[in-house]
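Quick heads-up: it's one chain on its own, the form predicted alone, in structure tokens.
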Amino acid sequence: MELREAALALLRANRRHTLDGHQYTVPSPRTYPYQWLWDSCFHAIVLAELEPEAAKAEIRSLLMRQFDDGMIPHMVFWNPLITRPYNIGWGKKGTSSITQPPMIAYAAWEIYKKTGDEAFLREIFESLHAFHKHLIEHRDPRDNHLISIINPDESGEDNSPRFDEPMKLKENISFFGHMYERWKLVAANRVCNFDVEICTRNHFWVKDVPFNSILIKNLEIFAHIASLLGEKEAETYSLLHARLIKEAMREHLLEDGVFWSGTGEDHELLKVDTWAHFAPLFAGLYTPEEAKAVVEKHFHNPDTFHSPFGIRTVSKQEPSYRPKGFWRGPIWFAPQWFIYKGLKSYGFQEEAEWMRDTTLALVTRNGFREYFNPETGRGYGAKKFTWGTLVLDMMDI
């Protein structure tokens, strides 16, 4: 009861309300304090046992902002007086141009199964639907059925090393280097006017698997809400395109057990061991002797992934880890929790007991910090930092 509480003081502390009745979560109020596409689904799906209704604002509001053509930015500034690089383009006034992966069909669900609001599904409906229409109808721009990020941020791994030999950068990279690059390839994209055949022929075109795996989870169930209401058409697209993109993932992107994430028109591989190996189990990509062997090889492998505090974002192994780098190594909770819910799919009781229990203790023994050091379990990063919430979704074992 004490960590619940704790929670939800955080996310109503981390609450904001616009001068026009929109209510969202910054996930820190110094280090972040905008809107976040993928952190609002997160801040829902804690709501949706502790305030529903929060729950439900979060969702709306991240909707408010959505383009023309379907697409949600990763990003909102409510604040008018708030301008960053990443809201130069054909963005909406006041956001982003990018957009994050795709979790609001699982938020909205959440919501669903705790309240049984059977009309706050049907009026986001359309709204999600566009939203994975605009990825799978856009993103895609030779019908291969994987869909492309065009920038590192957009996959909300920001620094992560597998985006380095895409984006021509070197493993020691400083943290403000890359972010100057990113920052460098968004004004490239407004040139080419977000076109994504140009302007991920010209620049950055990477099938990430982790983003591919929360759509095709998401699509299943945006399948799920539209059986509810009746709406066979919206149905039948996402089971369909649901399986087109999990049978291009292993015809393109699997190799040596595992999927990595590809870039460029013959899906070059990048082999850099990261946590997107353990990605696919959160979509049941991996047939259950596949994901006996990652949990085998990788996931209790102390030399790589597996660290004495959780599940190192970057193989241990690799050049560019940095057990305090960001996305180069260190642990984060959203990581953990996506691990978390495919482990118990194919029921690995023990390993998604391990990863409740070591997530719970870096909350005890840090707070709510926003990533950890998988050698010393020590947090760095952002203070009242909203992922740490998550452990409470993963308290149902």
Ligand code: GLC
Given for the second form:
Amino acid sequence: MELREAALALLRANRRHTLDGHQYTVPSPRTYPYQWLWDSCFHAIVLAELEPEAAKAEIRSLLMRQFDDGMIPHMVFWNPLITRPYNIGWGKKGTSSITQPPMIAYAAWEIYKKTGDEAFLREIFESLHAFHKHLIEHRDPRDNHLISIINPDESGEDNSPRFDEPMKLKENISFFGHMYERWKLVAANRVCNFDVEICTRNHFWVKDVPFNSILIKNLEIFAHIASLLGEKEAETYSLLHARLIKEAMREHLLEDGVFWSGTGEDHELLKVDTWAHFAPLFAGLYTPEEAKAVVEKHFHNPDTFHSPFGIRTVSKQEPSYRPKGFWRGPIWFAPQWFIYKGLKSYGFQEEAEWMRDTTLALVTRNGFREYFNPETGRGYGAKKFTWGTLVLDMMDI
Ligand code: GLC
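The form predicted alone done, now the form predicted in complex with the ligand:
Shown next: the complete complex, the earlier chain at its head.
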């Protein structure tokens, strides 16, 4: 079957309908049978080309469970009978109480580019603005323009070793041991009612590089949307905050030529080499000279990130590196896609093509698996996992 047909077949097979007429796509029928925030954005980006009405429906359903304060939860369970450690007693209307990287404006703009449907942008405009405002106003308790995450799960990279230090965990922590610690953190944050100002005094507090990079890019795209809709104030607000976060990241998180996530009040740098060094390419945070150095020193280095099958999510030199360890080293499609987009925007054509080719090869050889061993190319984790469909967006379909 052609890749395009295979991708559409997978997205359709994973589509679910709610009793009140909404639809969404599960990332994997067995392993991930709910709706996830950034996954839905990835689905919408691919569906924008394949089936634009389904792409709109995916975004609409995601916004249905937005909290009154603007936050959009990272998981929506839809089935009211389901309780998970993320939501027991504290999820609102069957959702988790934490968020995930804000990729919605990006996805909405892709839909607009393919359909020209301005009414759709108008329909979701206030929700998106409220979500961004929530992150800017409630996730920056000391007003220093770095947006905080309060659980590693909010980064989408659940057990990344970037978070070992603020989680007070050792490099050999097991997959389930880590999961248990993250659930305990949700419970602890419940006690402070998820009030970031208070919770961050005692618990996990990270200004994460990919999360902030993704927010900057999405604020810039949202400013385009606002401009198109004649929403001057929202446009100015979004551009202003994109710039402020960018400046703060450069001031506080840039050292030795790369960006590092920071923790606590003083943004103490978490010096673990992960693909987070490449994420700022997606938001244009490096100067062209800096980007060139990052590509030469880190992207091309086989001893750290560059594996025969794609870019490792954690450098091979890190003591925490585990080639089969979920977010502790394996290749994942979303980082591949973000890095591809970043490289392309800086004009690193050859490198971008390599990202596309390695991604394509992983899908072709292994099918739609969740993550891959950088040393052997073998696929692991969830099956019928949707992120592999992103490869279509890397081929300028
Ligand atoms: C895993 C991933 C996370 C994703 C979720 C659903 O938890 O780490 O990024 O959103 O699965 O696919």
